[in-house]
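Next up is one chain by itself, shown in structure tokens, the form predicted alone.
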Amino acid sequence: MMSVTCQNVDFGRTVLDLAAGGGCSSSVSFGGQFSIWHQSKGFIKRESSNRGVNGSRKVVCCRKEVGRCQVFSTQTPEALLNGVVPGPPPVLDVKREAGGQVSLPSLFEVVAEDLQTLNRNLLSIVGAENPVLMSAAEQIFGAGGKRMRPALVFLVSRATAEIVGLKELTTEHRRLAEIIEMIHTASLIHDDVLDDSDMRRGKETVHQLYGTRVAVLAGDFMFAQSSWYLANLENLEVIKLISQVIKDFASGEIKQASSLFDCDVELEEYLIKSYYKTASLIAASTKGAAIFSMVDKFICQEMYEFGRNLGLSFQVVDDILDFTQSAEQLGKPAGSDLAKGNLTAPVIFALETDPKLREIIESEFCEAGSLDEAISLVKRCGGIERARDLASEKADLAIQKLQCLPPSSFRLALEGMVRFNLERID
């Protein structure tokens, strides 16, 4: 069997140092074919098991702008081992959109038939009792989500699942990945509320449609249903791990609601409250996903860690996308959040430069051309860029994550998706 930690490749007795010294050669006899690529500090490091005129393994070192970080071998762990070479290595058929971008279906083609099985499944847990829930509850799971967080429960599932070798997924595995995408839903659902949206996805808010009492109760509904079904997983680590996440929703909320146009908030407490409104989901999906395979504990510690840096990712360049896309492109107007006061990483190091935003923003906006003005120069003092740097070094945290991970077309999807999310800003 295979592991693939952080810092070395692990084939059974024999080990891999990636970082021996830090530097970029090493010479480790190894048969067999193997490839590791590795980044670091902008070094993208490739080891190879091509031998030298001694018998060792070569390394050759490259500079890249943005880096990528991929594990992979040429043979099963067996082949390695015994000297047998079965096949090819895993290899995800990643299609991409017209512009270049990775397209997110084919990211999932992987895992298609578990997200059809949840979306059949969706409506039937949310019940037939009241027909304006029902209603409500059509409208938001028919809004045009990505089923992002169910995705990642069920890559991360097949996924940690080969490491212990099982066949197929469990029930639990299945119900973790509705009981996200309800607790989800139900947080979005109170988003518009607390937010007074009228658009989600490009579609009308529920409490646009059926008022703000309706809304609140088919959040409050979704959380109660969702939290029966958590309860009744019977698994006191997860339960634990998904009730956090509510409480973290509210903390978010609260923490938003008393740092509105304060211009003094530090990057750290923008950071804390993405990670309470988005990250903290997100984390607890990767994990739980990997509690339920019944892998080793410093695996599942490494999915939330990936789980919380791809969401922290996520969130930065939703708060970019804000200020450089159209209110058609986003299914909301463009720069919502600044209007209303919430001062995202974008403004956040735009403000350390330019006093007259500060300015601007303290004012509310009162003056006519204001946000408009408070806008372009959020772009021209540099926090866009400086935004997506951040971005960037959450993405490439989340990678790094994924080296306890064996090789396989899941893994590739996993990989994918955090290069999806920074080319949504390319």
The other form holds:
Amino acid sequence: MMSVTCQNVDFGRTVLDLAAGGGCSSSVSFGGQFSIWHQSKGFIKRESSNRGVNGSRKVVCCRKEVGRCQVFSTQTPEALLNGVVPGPPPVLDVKREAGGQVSLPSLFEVVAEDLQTLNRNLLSIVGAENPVLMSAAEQIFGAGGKRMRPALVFLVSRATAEIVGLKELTTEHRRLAEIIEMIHTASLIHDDVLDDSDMRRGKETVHQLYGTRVAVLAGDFMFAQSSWYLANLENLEVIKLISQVIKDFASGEIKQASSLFDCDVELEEYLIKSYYKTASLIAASTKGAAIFSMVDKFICQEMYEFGRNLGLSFQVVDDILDFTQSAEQLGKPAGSDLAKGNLTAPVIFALETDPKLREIIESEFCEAGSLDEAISLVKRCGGIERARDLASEKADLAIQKLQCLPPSSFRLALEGMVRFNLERID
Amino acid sequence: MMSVTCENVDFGRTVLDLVAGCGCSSSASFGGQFSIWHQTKGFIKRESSNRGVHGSRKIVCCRKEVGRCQVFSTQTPEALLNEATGPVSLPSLFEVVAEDLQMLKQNLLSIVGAENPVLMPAAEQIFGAGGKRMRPALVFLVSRATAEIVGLKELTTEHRRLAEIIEMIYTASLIHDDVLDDRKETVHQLYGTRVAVLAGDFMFAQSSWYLANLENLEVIKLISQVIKDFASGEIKQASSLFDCDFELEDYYKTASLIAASTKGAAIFSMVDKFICEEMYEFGRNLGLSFQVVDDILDFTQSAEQLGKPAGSDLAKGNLTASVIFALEKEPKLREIIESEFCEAGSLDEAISLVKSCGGIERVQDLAREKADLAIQNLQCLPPSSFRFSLKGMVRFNLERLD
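Moving on from the form predicted alone, please list the structure of the form predicted together with the partner chain.
Expanding to the full complex; the earlier chain stays at the top.
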């Protein structure tokens, strides 16, 4: 039994925040048993599985404002696989694992050091230029934040590196992860301005603290800085790939802004918008990671498709959670997408069956209680279920795309992420 | 004597707006004399030089709301080349790249307009009435001037793309700069802010994508560097409003955009490294000189001439070169600025202080110094109408001070 302490646990919007923010690192292995937890806002409950040998259990409790958590991790990913201590990568048998739920820190454990290095680098890159950005940077990067995207880059980097016998990650790999996180953060800052949001991850947004203009300029600076690092990677293919993403972000923002409350929006358009806003960045980062591992084109393309399907799956799940979670869990009012007129998968499906919903939406919720009515309608007529099917479909595709990778703890972790995402809506 | 008529004259902030917006084209040549004009808001006064042979003179008058102007251009650029000094003819400066500018404008409108109705309000405002095209004009002039060296007959796609990229970046930054900072936003302001953020993001994104697809690592790195510096300078300035420790070095960052564009133009002409570097220096010195003159005029021109209250940079807490120099001499000025002009009459007092302690003279010297350097940087180019126009721009800028 072993306990680890991690600083700066950030209870953000999804459990992925915890995983990424925790950055816990444990390297002892045990037989059979593991502790897992679910996050709900404010504290962690512990569930454990009764597989295998006994292991000690301890109540795990983290509060939001406390910067530390104690976690009992009783197995490494390799051990989770078949209950033995780590050795050469074993044959993967995902289904056997499927009965229990996945352990989050263990998903990112294998790249925990990479993530820590990234955290330090980001703080110094962004803050060094400018005191205003430094305090914005601390606010954005400080409390753990979501590190899902960089974790994906590291996992794919390491998983593909194995193919060509590359022992260590390259500078380009690391830089890529930093660039991706900067771009993501820049887009969040601008999103908050566009949505006029006061809070993000439980803290005031940059524009709430420093004003709209500074927030816009801060986002611009981070886009510019990431473009500069990108240029200095000196790889034209990756430069073009990532520039496309930035262009897609802008297109996605515009598409969304111009189709608010538009009940004629089709699923295909929603998928394109979701691609632009979420999946494009993930796909480009997983492909970029493969490119820097110098594996062949086919694998790079499979990694792109993996990222794309994973990204779409994430977005759909996020959209579902906006309906199904309580305000407390979400950290913001439920149904906020719908309230703004942003029609997502559950709504689009529901609109196919219920004409009343269209009326309410087109009224832009001018009547009191109409938003709640709309949310119930969506739930009642199967919108959520169909959206869940969509998320599963994309998840299955993502898993398939991983098959070109040799079995490894990294590939396992990547598969774990796909499944973990789906489990958010169980 | 020849008269030309041009549509859509836009009386923007500086005379350069006039030139760019006009796109006049004249191609007859005459001896010796030329008419020039200064712009003040609303109309043009004519001054003429008495050099050389007589030429007819006619009063030139353009009003802001009228979409036409009549201009008497009595010399071509080559002819002007032989004149040692004397005020320059503006339309002729950009005349030689007028078609390039026209094509650019059309391309930009279609890039922005094609995307989405949401951007249209911003697009119309930006690209509608002629607008300022100084930066792309510089790219075209340097492109053509350097192309001559290597015998390149026509501008390349890369040249044109570069000009579009620079204009998009500059425009995007203007749009974002205009974003309001009032946290209690009214619906209208919020709508305006959202469109502004979207339009600016879109243009930054487009320009970085086009840049990547130029597939020239040197230019990609160059432009990314300056965009980064530019953004860093902007945020520093935005967050240092009323901050008396704001330094001149940061103030210079905005000039680097011009420098990168003139260097990029030379790179795409495939001239040798030395000339590319000289073009970088030219752009930088010219850019600094322009910026500094704009800042001086903010103090010295009347509200009527500027089209906005005098000292408006200072009022916003935006400390320009004149103020930075004055702060070195005048401690009282620091107090007033740090008070953010909360007292009535303090802005006027600050303006007088800046004027009285020689801040403006020092900056005028700085403008001249940079202008001289810029002219020197042009010497590596063979004489041509393009090089002449580039020199003309340098001199023209200084003449705004007279």
